[in-house]
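Shown next as structure tokens: one chain only, the form predicted alone.
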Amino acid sequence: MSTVRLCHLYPAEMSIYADRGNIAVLRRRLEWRGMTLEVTGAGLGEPIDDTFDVYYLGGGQDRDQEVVAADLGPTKADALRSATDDGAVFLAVCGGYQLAGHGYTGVDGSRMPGIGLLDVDTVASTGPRLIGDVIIDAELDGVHRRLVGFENHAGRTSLGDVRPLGRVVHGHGNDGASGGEGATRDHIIGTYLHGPLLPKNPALADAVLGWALGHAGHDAALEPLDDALETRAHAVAASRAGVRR
């Protein structure tokens, strides 16, 4: 039986946006195909290795993000860089996205260092929070995907030598002005889309699983599933934003 190994980073501190729902989707979509997901949590002070196929880092409050930022570099950064250089998947959502970059500067000027997996940097704005339904047009493995989700962040994220995950069709995205949302390179994805992200975007979930299976040495081709319910959820999210599929 094919097994994918996932490391859930800071499940106690960085899981406020239904992040466990994303992991549940990955588990179920593998099980429906006769495969398994093995999940290992890694919290504060717990070193990790570079042998996992997927690493997941979710969202958290600023106070939790500050604690995680102080721990991430000393205990996990080297393994994450090694693993992603070897083709492992890294999926980071909201606060996790900010820490996957060079860092996050809070509204009080405090600096939370990131680990630089993505060439992005985030600064908290004193202006309005960027909140609401989001729709983006993304391209993964050369295939166009329309992704939906919800955003709620004060951060304004600027991109360096990295491409956005997608073009904003509706919503704010990285900074409310550039027209881009998230960032991606290789098999690393950072995004502000949550709520959670994967139940409404089965194509993205399967892209992540295909990458992970390939990294684990298994056949990356996935049998199609009946995604009628997921497609309905996607359509509801899009209609709530006033955009048709």
Given for the second form:
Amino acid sequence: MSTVRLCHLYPAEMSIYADRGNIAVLRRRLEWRGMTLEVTGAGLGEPIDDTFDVYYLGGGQDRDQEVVAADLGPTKADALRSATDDGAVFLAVCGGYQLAGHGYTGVDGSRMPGIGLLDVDTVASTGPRLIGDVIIDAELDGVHRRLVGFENHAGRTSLGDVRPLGRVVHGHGNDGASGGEGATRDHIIGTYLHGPLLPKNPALADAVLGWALGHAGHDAALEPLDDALETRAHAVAASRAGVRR
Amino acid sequence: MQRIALDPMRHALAVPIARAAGTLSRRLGRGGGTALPGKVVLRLSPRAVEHLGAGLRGGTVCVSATNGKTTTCRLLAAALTCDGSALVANPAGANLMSGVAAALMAGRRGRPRPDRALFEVDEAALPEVVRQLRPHALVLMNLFRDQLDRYGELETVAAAWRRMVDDLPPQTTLVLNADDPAVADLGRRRSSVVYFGVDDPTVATREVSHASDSTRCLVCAQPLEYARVTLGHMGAWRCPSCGDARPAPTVRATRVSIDSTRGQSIEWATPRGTASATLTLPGVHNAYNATAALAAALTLGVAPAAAATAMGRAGAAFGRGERIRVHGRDLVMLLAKNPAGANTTVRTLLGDRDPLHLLVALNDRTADGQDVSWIWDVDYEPLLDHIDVLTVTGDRAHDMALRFVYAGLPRERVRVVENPSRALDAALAGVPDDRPLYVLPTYTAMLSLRAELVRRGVAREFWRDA
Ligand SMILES: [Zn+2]
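For comparison with the form predicted alone, kindly provide the form predicted together with its partner chain.
In what comes next, the whole complex appears, and the chain from above leads the way.
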């Protein structure tokens, strides 16, 4: 039986925005196809190896994110770099996205280091938090896909030599101005979209699973599932975003 | 100087104008009009609450928490009025500054004129209400992660509460939950504190739930240890690094016997003797609410036995464990508006050992929080083996359906009915005569389902229910 191995980074500190929902989606969509997901948690001070198929880093409260930022470099950055160079998936959401970049500069000028896997940098704004429903048009594996989600961030993220995950159709995105949301290269995805991200975006979930299975050495195509509920939830979320313009 | 001279005059004019606005709103059939006069009076006189509250010589109490404000106030109101005395109180939901102002205005017309007031206050609105009202007792029960899109993160509210406590006048007694680390910490620098807690190990669970937040020490930031967890992150906590620990509560629930989803019996130990009551409210969260109410009643001079007896006669608050007879069946409305509250509801439902008929209603309006991701932080999984039929409804019914499907409930056992009225009929139709329908709504979903029950003539309007 095919198994995908996922490393959940800092499950205690970094799962404020229902991050375990994303992991539940990956698990079930494998199980419904006769495969399995094996999840390993990696907390503060725990080194990881570079053999996992998927690494997941979610969002946390400010205080927890600071603790994690200080731990990530010494205990996990090298393995993450080596694994993603080898084609492993790295999914980084909200605070996790900020830490996957070069770092985060607070309103008081303090600097929270990131691991620089994505060429992005985040600066806290004294302006309003960017909150609300989001719709973006993304391109994954050469296919256009509309994604929906909810964003809630004070940071403004600017991109260097990396492309955004998608173009903002509705909402704020990376900085409320550039029209881009998230960042992606190879099999690394950073995004502010939660809600959580995957239940209402089954096509993205399957794209991630396709990469992960490829990394695990299973190249069989994913058979389609009954996504009627998922599709309807996606449409409702998109229409809510429209209503709240 | 000018402001001081003008203020009382402004205030004297503001009250009758605001009162007229409320009367007009009711005559136009705009429902209760509970908050409108308050909004008007604050617009005309921003310090209205300070003026209006100054005459209450029997004492004022403010109650705040993420969960349990309304039920605690209902129980405490019963205790404070058990000798027949009158009380000013705000109705459920009108818990911002405007609701407090409106209640104080209405109270001045009461006969006999009340000399005590009790307010449930929104967590974010609390510091300003407390600054103006300078209450005799301030009851703080818990802080859970609530609606992130509206309040910002938990730490923002906690920090605002810490500043509020630093500025409290010396005559205010803090009534604090010893079992919630962040709440207990607020008493650190105060002399006048009454701690309450639940001390019955039989209602403890094994571990801190996923939705918990404050499991780090507030002194040294190291992870806390729990000898037992009663609810969420509440329990007998201790920091192994610096030794900070749960303060010993003086008002303690020593025995809590929960009877399925129907209610519970509680025994308390207090500095003024023991007391006991049987409540029609299920769940360990209501043991906390009742213990908080008892501690507050004692602080205002009510004897424990009298307070407990009065609390035993108070029914469930609007939508919070309320039982309504509908078309020959019992409907039990269990408000579930955030992860901690929903986890508590799940735990309560597990007390009913027969197959469960559930209607879960998820809205995403401002009062619910527009971000529905919180449902993924709720531990619904223990319910799966007990669910007979699940009906989901509300603005985001499909999100809730996905939550249960990805938890492992087969798709064919999840029924999505977007319209709440039709969902109610669909859910009721499948319930056997001798079984209740449990309804788990978010706040505005609860209001609309309850309004539907009022239209059908089976429930009372909430503004008549105060
Ligand atoms: Zn400590």
